[in-house]
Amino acid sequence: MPREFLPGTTPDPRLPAGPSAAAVRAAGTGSGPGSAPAAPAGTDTHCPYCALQCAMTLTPAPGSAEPAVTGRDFPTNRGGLCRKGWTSAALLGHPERLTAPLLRGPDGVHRPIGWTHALDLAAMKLAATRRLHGADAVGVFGGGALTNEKAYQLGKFARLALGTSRIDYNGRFCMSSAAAAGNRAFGVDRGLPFPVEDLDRARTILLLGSNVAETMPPFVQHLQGARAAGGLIVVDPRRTATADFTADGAGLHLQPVPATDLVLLLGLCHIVIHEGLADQEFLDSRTTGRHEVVRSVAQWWPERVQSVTGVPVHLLRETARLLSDGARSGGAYILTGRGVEQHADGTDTATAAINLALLLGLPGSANSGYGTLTGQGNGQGGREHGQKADQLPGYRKITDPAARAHVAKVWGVEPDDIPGPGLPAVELLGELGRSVRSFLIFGANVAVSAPNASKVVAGLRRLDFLVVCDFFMSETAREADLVLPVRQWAEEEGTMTNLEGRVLRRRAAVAAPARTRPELWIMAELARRLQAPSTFSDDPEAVFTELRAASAGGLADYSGIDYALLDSGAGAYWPYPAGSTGTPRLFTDAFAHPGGRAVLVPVSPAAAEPVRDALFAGSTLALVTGRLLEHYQSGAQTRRVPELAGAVPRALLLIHPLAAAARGIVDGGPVTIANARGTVRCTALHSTTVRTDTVFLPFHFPGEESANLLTGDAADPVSGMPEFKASSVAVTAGWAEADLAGAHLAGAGVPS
């Protein structure tokens, strides 16, 4: 497919057209005969949104605060960008932009205030909250989005600054189920152990819950070899716009009822050692666990796993067999996304995933592979550097003495001093106003993307002390008693970390509005008032270089890779001691086990459950949440571009005629989604791209459109990952005035 071509790169008649790689290379440098002036120079940069991290270029254009943003070839979107990214730029001199630190009067308005008064404040607080309550007293919450630096230089914060082991941050909510499979698995969790062009060559391609045409549509481009062999395999209960990449001979679309992913996969590695195959040169030399798990699959024959999943058994043998043959002439891939690990059960699928990779012999292999696609922009760095509860720079882990006393050392304390494991984001929020009375938040907006979303804000409600550090007032911000405005993307420097576990350079592109402070400052100015150990650094190649050094000799060392070597345009892949040239391609020669071996692990399905919500039962519809091509994450950033907004300004609900029939919901009329949490108020939407048993609402949306109003908070018991994709839900036409409705805005105790 050409590349001005792929979903979400074309133009668009809402949206402004980004210039194609040919108009940009035409343009030229400016010079020669009759030309117009030089253009001013240009900083290469990469987009703010999603994992893929697409390369740009910023550019001052003449007249205006919005620099012009160009698409840059790079190995993950080779000068593509998304409607996202051709207009990420139209943040950075919004009105709306926070501009000074805000504080919350006794009459709820909040004010603008000095930098100093509001650091004296806000250490004073936390000082006041540890002395009387203990250091656990105070909370933090980070987020997939920050730097590497700030990530780093958080967890450090937390548990020296404030003493506290309660931190933890959003990633929980995206990459923790895959992580903790990786790991057990594998040894150790990067998203993508291979680089993303790797794709490009691959016959066939089996991708589990992951939308990629909307969430990250350059990279599309890399299913091309898998469609064009007839070998790409899309599994969701939706027709999404991936699914449609599977049309006309292109491969198939598995559309299974919505959280039975397991049962699915348990039944394709059934029939992969059932019918002889399974690459048993591979799994002698190179795994452990393979009988256990073939008695375990034992119970899960084609026939029964069409009984469960709705998905026809020829459907499953076909899936089998073609990536079987892909493994055998060419190379075949099995990539999993959030719609199959949000669940309760999500690390023991993304588990029967990994299985179903090595009875097919794919990962470590030269053109083969198993991974999970990041969502959030730094969501491999930012779980890999200490603001995961569980975790301390390097991905250590925080229970290891070895790995603390490495750790103490470079920040010159004792390892005593370091506080043991906190609480998974779940279990963090839901003390918020309990154990944990005062809060700290960076770069998240819980109050609209954390589950159970009503009992999150009431959570904010009961704190003594609220601090947000964010770039615009979010629904979280509005709850603050303290809000810090921060800088954007453009304005500052620093290094990300992609799906690929490639590791980039951010770089101040624009200057940042005046009263704006980076988060490293903030935290180093909170840590001095604090009296904390060590230091605290407000530059950013200075807490690399300190990162550098706390990484090193851990599973995601980084000892090997400075600003000099990004700044020069080398890869650079963790893990990369000093000394190394990076790790392009994990577990070429052996897996991150002692031994060197992978290790397959039985997994089974709970027994089935009765339907979660009584008081809805016989008449519910499965509830499946997830993004759209347009916004991003909760919308706090997306909702604010006028041109995306403009696209979709609010949240549909998409559901099939069938079921809106039977209901009495006519297309574009009112709609009430309900369930024991929440109540949802929007527009209906036909579609027979969703099963007739299922409905589904975009999660960007804040107040009476808020899906997660509806989403339960049951989480994953080895990762700590909520349940978003298992709501069961009733919808009625109409705006129904229901008990709950509007019951997260006044605060009111709602049902947990």
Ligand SMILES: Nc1nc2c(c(=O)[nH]1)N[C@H]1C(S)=C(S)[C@@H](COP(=O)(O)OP(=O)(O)OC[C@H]3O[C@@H](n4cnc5c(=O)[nH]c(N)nc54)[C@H](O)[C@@H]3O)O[C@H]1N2
Given for the second form:
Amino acid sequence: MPREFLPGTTPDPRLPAGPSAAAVRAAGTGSGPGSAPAAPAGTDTHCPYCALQCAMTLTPAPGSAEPAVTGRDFPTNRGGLCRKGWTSAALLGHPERLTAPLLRGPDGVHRPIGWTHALDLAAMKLAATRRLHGADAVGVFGGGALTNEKAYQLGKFARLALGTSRIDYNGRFCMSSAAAAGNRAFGVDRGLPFPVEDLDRARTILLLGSNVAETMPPFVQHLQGARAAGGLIVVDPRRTATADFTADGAGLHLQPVPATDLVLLLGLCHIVIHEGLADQEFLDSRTTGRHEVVRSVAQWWPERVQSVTGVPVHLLRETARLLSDGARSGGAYILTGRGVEQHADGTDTATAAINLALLLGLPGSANSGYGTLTGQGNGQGGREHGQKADQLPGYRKITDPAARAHVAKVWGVEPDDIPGPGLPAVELLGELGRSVRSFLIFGANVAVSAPNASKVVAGLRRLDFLVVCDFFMSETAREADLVLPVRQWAEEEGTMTNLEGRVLRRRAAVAAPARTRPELWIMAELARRLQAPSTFSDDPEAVFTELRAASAGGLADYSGIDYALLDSGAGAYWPYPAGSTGTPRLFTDAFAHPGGRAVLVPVSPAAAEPVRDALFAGSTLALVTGRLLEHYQSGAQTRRVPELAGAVPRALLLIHPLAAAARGIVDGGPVTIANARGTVRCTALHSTTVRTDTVFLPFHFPGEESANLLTGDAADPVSGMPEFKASSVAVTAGWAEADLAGAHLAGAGVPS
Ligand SMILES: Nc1nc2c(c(=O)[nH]1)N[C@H]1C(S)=C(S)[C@@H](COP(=O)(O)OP(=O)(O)OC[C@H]3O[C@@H](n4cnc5c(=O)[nH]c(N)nc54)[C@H](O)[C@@H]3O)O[C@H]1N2
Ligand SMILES: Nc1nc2c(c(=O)[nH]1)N[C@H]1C(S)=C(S)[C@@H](COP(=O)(O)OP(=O)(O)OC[C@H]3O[C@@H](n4cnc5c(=O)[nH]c(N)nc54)[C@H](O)[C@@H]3O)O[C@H]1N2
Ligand code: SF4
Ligand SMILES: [Mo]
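We have the form predicted on its own; now please give the form predicted in complex with the ligand.
Complete assembly follows, chain above in first position.
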């Protein structure tokens, strides 16, 4: 078995397994602040992958298309990088790189064509769809990997060049529930409303549904203070590498039944209230809604919570005590990740976490707070500037007449020229080949990453015309009529906004393959051909200047930030109105609601109970999906990096030895996982790190190993977040034939 897969074996982030020290020395130390001038000169930039946006320097390596990567000192990563960061340059100059536009012929084969032909064809097809079926028959799907400039221009392109309301993006699968909860409680959604280093000093950190040891390894440094104080509490149904950090008196691991976090949090609120641990002065002066919340949690006494979640009463009480002690001296933080958010009740669960934080008086305090750990590289900026169905730049609401008037003025159009709200991602994907006839995808691999993926692929195949922009032939690009090869992170300029709401410069460090094009240019060329009623630039700095104006006065105001400021290395946290110095810490004086108070919103688990009950009906198991250290998302990028692919080449199902024995499933043997939506065949890995009622499957693999063949597309009613983290499955030994499996298992009561 590849040992790297086993939780707990994640290399120590302070000892990153990067290229050899000798190779790095030979390549020079880069031009980071404080470092000696080196030859050849390096370019300071940030990692292409996750929202920690670790700082790195890329230095040309003589005789290689791959620059050398060195970690650079920066508050989020302090010079550390994870294995994905160290190997990120392997994608530059990769042999499988797409290097020309590809048109699919009637025989289904993609063949290279010229750019003029490609763009003329795309414009002609999109215009035809609009003429025949109306503007909303063209859909657009963006991504949280896009720079701020691209995300901003994509929203404008959809609304003005295509005239469609139908734009949404993969952040709907990632951040939407936490964002919705933050908006309703605080009036604004910035993942961490404080700099990440603030966490270092905390005495207590409650981390719910996040496995940072694998998903953001250098971040683990910021948990060390709480560990040293015995106050790191990890809530995860699995004994993850992160949960292991609580061992030896460093804190607590709470291992609830999957999808029961809402009850767990209501129970913690109950204890805080009934044991007199709430911060009455804070509640009186800075919040509203506490009385409803106090009433609503009364019924969630600890013994009842234990019976639902499986978490013993003494651990619940100990958690509340550690949080309260931290809040009173040293500092306490509550942080959530996808494990609690990616559920059909994700918004309510994140809301309950915020209620707990508010009861303890954490948000807005100098040394305490609540935050969510944003996931994708530009997951934060990507949700601020208009690629979301309901949104205009600056985190403005598309339904707000004042917001429409402001943005219309910047764009030089009438407010009525801007369409209204579109459909959230799951609904939009559900319309493919139905009311949506042509579709453009920029930076998402929905064939692997969307819930109920076989339904999504069927939709892609029903379309009249599908355009995918990518730098690799992803599983989604394979379905496209037209594939447009774009530039990669180190080949172009732009900005990203990290998990702290801090805006960063992404720098071009290497030359791009000759026939690839930047996405801003593609949008500008298509807009011109479609006779869009506004200007579209292909210059990132010019687009950023326009974004600043469009965001001015909005919640996510970037108007005071420019490239020169970012290049100076100053920390630029939004809101950053012109003339200000930005906002590292939000809520110190007021929350963003009118009146300045935070709102406690009562939530209850009633709606979620049928889901929980179904999870454990009969002999079914709860399928939890998530991530491994070595792979990023759908794997479109990291499965092409030999070192990462070699570490975990295939999907492995983590199953408890007792659950495996009951089913005759041997360690390392074939296993079939099925429900009414689909069948996955992969290899079993016995592990006592999962509960006996739960199995874990990473979602990084395509084809018959794809976890999303099993996940459902029922979504959270507030946020549109699908239920990625809990599906009911039947698990059997051997590799059942795909067709037969459905029939065979259906007879055996296959869960739906
Ligand atoms: N290596 C790697 N790093 C990444 C990414 C990647 O693909 N690979 N992606 C980036 C992105 S976009 C994101 S969003 C982040 C995600 O980062 P995380 O949120 O840390 O990642 P996940 O593995 O999706 O889920 C975290 C944990 O939730 C647990 N979990 C599942 N169900 C439940 C539940 O019901 N309750 C609780 N309490 N926990 C549960 C899982 O067991 C898992 O350990 O990672 C970012 N970093
Ligand atoms: N079962 C299950 N499913 C999940 C999750 C889960 O935990 N479980 N997590 C969900 C989450 S949190 C997320 S964020 C999504 C991620 O889902 P996706 O975004 O679909 O996953 P990626 O693999 O990042 O796909 C990005 C694609 O865009 C390309 N790309 C990267 N940068 C750019 C760019 O700048 N421009 C263009 N045009 N292309 C680019 C990459 O090569 C890749 O093909 O998956 C979701 N799906
Ligand atoms: S933690 Fe995230 S940003 Fe840092 S090196 Fe790894 S993938 Fe890149
Ligand atoms: Mo994500």
